[in-house]
Amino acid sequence: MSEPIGSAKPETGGIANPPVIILIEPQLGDNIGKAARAMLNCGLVDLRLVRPRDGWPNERATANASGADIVIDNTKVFEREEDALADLNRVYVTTARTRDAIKPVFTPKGLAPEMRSVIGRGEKVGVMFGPERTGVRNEHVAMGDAVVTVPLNPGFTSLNLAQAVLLIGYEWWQAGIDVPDYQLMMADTFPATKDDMERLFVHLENELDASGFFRVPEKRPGMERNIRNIFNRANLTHQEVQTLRGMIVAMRGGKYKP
């Protein structure tokens, strides 16, 4: 029986059952060791392994995971890929190629959402990668539900390993969290407020106006909105306003205070 939803480790980002991924014939410890270190940067942890060339457990695997043990001590290992996919409900088979068989396409973009309605359903998802010199074969594509393609240069669609698993895994962990697109980092500061911005260009309007800046009246409301536009595209903090103002008082000899 699935396990619910919300009852996973902290590593797997609240997800009981997150996508398995299955790695047919790997040739390289190394380029396991890194698909797991990317598995769990993005919360994947079920790593199934069908015939390793170079067996298991692998120490370059270990050394190349960078910490990813949860990955590596966890890892199967099964000789027949029908018994790696065997408690799967759905598998997602990754390939550049176009194939004969018709099947639905989906981009890691596109998958990331499928999977997650899937396994809010109880199911259980993997997805399988081919060996890294050939990628899956047609046997392969026939055992999946769907076919994974990443839109890349057509001209060089090629992917080490790695870089395969965290696309689809990126994607995946992407799918599932609420972080802004943009965010400006503050430290021990704040956001100005208009207030601040207002008795900045009040302050700065002022010296400038005493120093002969504003020289040509009729043009003066222009130049004003051109220095306010200037400050306002910056998005100042509130120490930084509080900076500006202390230059414009050190440049008259004087001392800010605030």
The other form holds:
Number of protein chains: 2
Amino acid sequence: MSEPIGSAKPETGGIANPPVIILIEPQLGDNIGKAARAMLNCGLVDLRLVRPRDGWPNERATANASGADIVIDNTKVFEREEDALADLNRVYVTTARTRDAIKPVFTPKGLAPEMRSVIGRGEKVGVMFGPERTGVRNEHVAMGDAVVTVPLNPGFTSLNLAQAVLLIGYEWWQAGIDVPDYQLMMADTFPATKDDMERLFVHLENELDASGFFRVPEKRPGMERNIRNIFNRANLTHQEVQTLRGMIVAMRGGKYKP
Amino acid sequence: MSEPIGSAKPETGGIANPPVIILIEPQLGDNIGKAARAMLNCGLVDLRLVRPRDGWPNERATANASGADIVIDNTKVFEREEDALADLNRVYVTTARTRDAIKPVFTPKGLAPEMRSVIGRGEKVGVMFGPERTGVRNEHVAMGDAVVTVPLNPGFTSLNLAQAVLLIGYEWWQAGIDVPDYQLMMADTFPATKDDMERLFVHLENELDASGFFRVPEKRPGMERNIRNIFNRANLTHQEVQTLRGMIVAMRGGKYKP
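Alternate state requested, the form predicted in complex with a further copy of the same chain (shown: the form predicted alone):
Okay, now the whole complex, with that chain kicking things off.
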């Protein structure tokens, strides 16, 4: 391949050199495939394997990638860690345990802006993952510029390899987008105006009055407030207000024309 | 079981009623097991299955749970969605697609504080996931109070079921802890003081002077600044300063006594 992988392709979210994922001695093709799938979910496309147990290509990996062919087809295999890391400026090593080494420790959430900043000034970065059962060895920690540890349930830290890759990728992708944490899905309609609501309430109160709902006059103001609270809390759309008014008319035996 | 699951047990991070995970018509035991493992990684212990394709218990699920037995052993199976949701006050439905329904839409990051707030006032919540291939149907969206969508690569949104469970759980756990995004792992030592550093620099500069390193006197101040920058940038520990001073002494033919 002469073209550098991920050069501003849309699948990387427009990043020319997104982080490289390096798996050391991965054992199961299932995990490699699921890691590749998780990578593409998060705009990562450059996967490198160091001494994969079952060789490469690997049928189980392809099957479990579920269509992330761009990652599988470009996966590179290395005999030595040094060769897998050679073109990278910074390497971050994932480990569940605290080590004796004196290293910066990032959470995935802290690592994401760090990597974006380093990549932004033109450097190339990679994240290294150890074998399924044992994780990275001390020699791998020594190869890295910093360590990454996912803060999870200390009573059960055994994290699946593909799951660990996903969490790094997830935070990477989140750090590059701007999606509100909460929004109201509106389909083709739009939120009711205060005027829509006021007309609904007057309509409803008039019909409740006419049907004898307000039997104790002094309780009426409080009851009206309660009813208004119910519908205000529902964040109604313009269309839903019309639907509710149609329901009122129908229940009162009439025919609603908006 | 008479005791409610997750009543302030340590595996839930001290939360009496962490979110329930509901899988609708899950097909693969592998995915159920990996979802259970991801749940326990994140302090979630209450798994419910609605019409699992291969019945229950499921050997592949147990194998893939990798020791998350507390989740697998307590998993409950239901024929009807209504029964699986009966004791919950709020249900959030995960879906990759925007629907016609008018619903609040959370990201996993936005959902986590929402669930902690709702649980904090004593309500019980659940998060629903659809079958692997199709995701939830419109009828399931209608059963929920809100929708959850993970913002990921729009060019490849196919997220594995267990991976989706992990992302909900991951954000749930992160919202309950306070781990710095970046810290320096120190082992048994501690950061060098400015006095440690000053003694190192004076020592080094004296020895460089004695060895004829500063050949051009007017360049000396700038070179000294550059050298100080190198070592200041390294965030040295007290022990590392001693090691460096030992190296200086050795290279100058002496024997270092701290």
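Model, not experiment: these values are computed from the prediction. Here, rigid core means the biggest group of C-alpha atoms that superpose within 1.5 Å across both forms. Numbering follows the first chain given and starts at 1.
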_Pro57: Cα shift of 2 Å or greater between these two forms (core-aligned)_ = no
